[in-house]
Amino acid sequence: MDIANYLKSVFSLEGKTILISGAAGGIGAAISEGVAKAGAQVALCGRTLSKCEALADKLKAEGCDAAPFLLDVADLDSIHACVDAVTAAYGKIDVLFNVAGINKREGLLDVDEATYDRIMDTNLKGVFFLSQAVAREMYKRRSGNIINIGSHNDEGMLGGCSVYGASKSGVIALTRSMAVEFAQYGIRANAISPGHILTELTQVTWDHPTRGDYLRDRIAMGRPGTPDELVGMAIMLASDASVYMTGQAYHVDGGCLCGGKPWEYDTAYKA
């Protein structure tokens, strides 16, 4: 039995062109590297072109096919220019990962209009219009796959995440709308909702004197996740292994939403 060839036939991304927004961020870079090493041609798109260029150089040095593109998802002109550039370079876009996202932690009563608009423009409006632009290209071939990045906060809430949580909840509703409307065009849409992931930006939360312990107590596995632990789900959803999956949000959260750590109970089997 040839296990390697069987797994390759199911999960390989060879021949697929994948556009990733926020490609050089903590989660974006892990997904970018994972899908590139699974054989995809990867368009690394982001606001800071130098970071995308550095990631592209790293991946190409490892034998992967990757190229950098400028993209600000909060700017419709930038969206259309990026999609046009990627399509011109590769001739098609098979998979879109909507990873770009921002947050500012502050109380609901403290949020001003500028902060609200900045988060919503990136996290929800940007996902909507980038997906629309890419789906119009996918429509021409009656084939495509859109994968959005949600969050623990699309279902479970923390203090100080009102606008972010609303934007990510909107992303999940939008994912379902895409699945319903786009299935007739051969386009699927799903979401990955990461739990509490340790990145450069979230390190301050895990180092906080109370917030880190608060989160650990609410995660069954008792620890933060890493960006690399999202890659398996990303590859599966991008590959033909998930060909009958659409309209779903998959939480990769170490057992946070399911209830976290149990309370004390009687058992002969001690940890």
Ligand SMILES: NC(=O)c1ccc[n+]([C@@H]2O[C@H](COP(=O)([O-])OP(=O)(O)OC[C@H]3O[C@@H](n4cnc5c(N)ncnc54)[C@H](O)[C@@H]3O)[C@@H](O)[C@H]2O)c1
Contents of the next structure:
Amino acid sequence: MDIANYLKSVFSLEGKTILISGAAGGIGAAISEGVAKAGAQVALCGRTLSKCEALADKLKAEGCDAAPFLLDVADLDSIHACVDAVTAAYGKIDVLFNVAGINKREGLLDVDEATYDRIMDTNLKGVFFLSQAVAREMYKRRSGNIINIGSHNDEGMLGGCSVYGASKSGVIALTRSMAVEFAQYGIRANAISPGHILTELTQVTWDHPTRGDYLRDRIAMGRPGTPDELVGMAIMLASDASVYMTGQAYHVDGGCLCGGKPWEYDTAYKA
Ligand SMILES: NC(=O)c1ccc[n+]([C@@H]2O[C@H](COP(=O)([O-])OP(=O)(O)OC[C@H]3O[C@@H](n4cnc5c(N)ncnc54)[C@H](O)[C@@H]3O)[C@@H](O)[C@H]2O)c1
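What's the form predicted together with the named molecule like, now that we've got the form predicted alone?
Let's see the whole complex now, leading with the same chain.
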């Protein structure tokens, strides 16, 4: 067997149907493109259908199998309509990526109930009920795989991200609950926790006069990640290469949780 065929036997997503929420965002689009190029049929789901349509057109032009679907994860009716539509189109859902997420940076003492509810409804309640709806389909086939997007803020907190951090910590707790309850149905659940990734959601932070440098100091590699740098982990978790992995959160963060850039110390070895 040559190398290409061996790698294909380990990581190929051919034959798998993948539903991705927030598919047209920065991280969602990179994961969508990556798993589509690895052979999956991809249901691109989001609340702005035109963006999912444009991404589907781009991927189809590159020879991939992708289709757009309307989904608002903060609306249970929309969740059920989307899962029904994807199941009707493909007959099954093998893998779910919960990518949709929002944030509003605001001090803990300033947050009002409307902001709290909006972030929680999308980031935690949305993941809970979309996963429940998809897992009920997966249960029928006793097979499935759920991959949630956590965050650096599911462990390491930043100022002004209290609701977001709580929602993402909740996503990791939920990932563990899914792993515990769903293994008996042949369903795995894991999370990818990105560090600081440069996307539309975070551009404002990297452009900020002090926050960009604050973050760079807290990343051992000294720079933000790109959405493409999450794709390898996404393909591995979606493929059978990770068949014995469940209930874990994998941090892809350029060396952030480990401590970031070192302070000054004596060494003859200059960078
Ligand atoms: N960018 C980062 O540094 C970073 C770091 C850690 C975690 N994350 C997480 O990664 C995920 C994607 O973030 P991103 O940086 O690509 O942001 P983004 O804003 O580019 O993408 C988010 C996507 O989610 C969609 N979305 C929002 N609310 C929705 C809803 N109610 N229903 C359906 N779709 C909805 C948006 O339309 C958008 O397409 C989020 O869960 C975010 O919390 C991002």
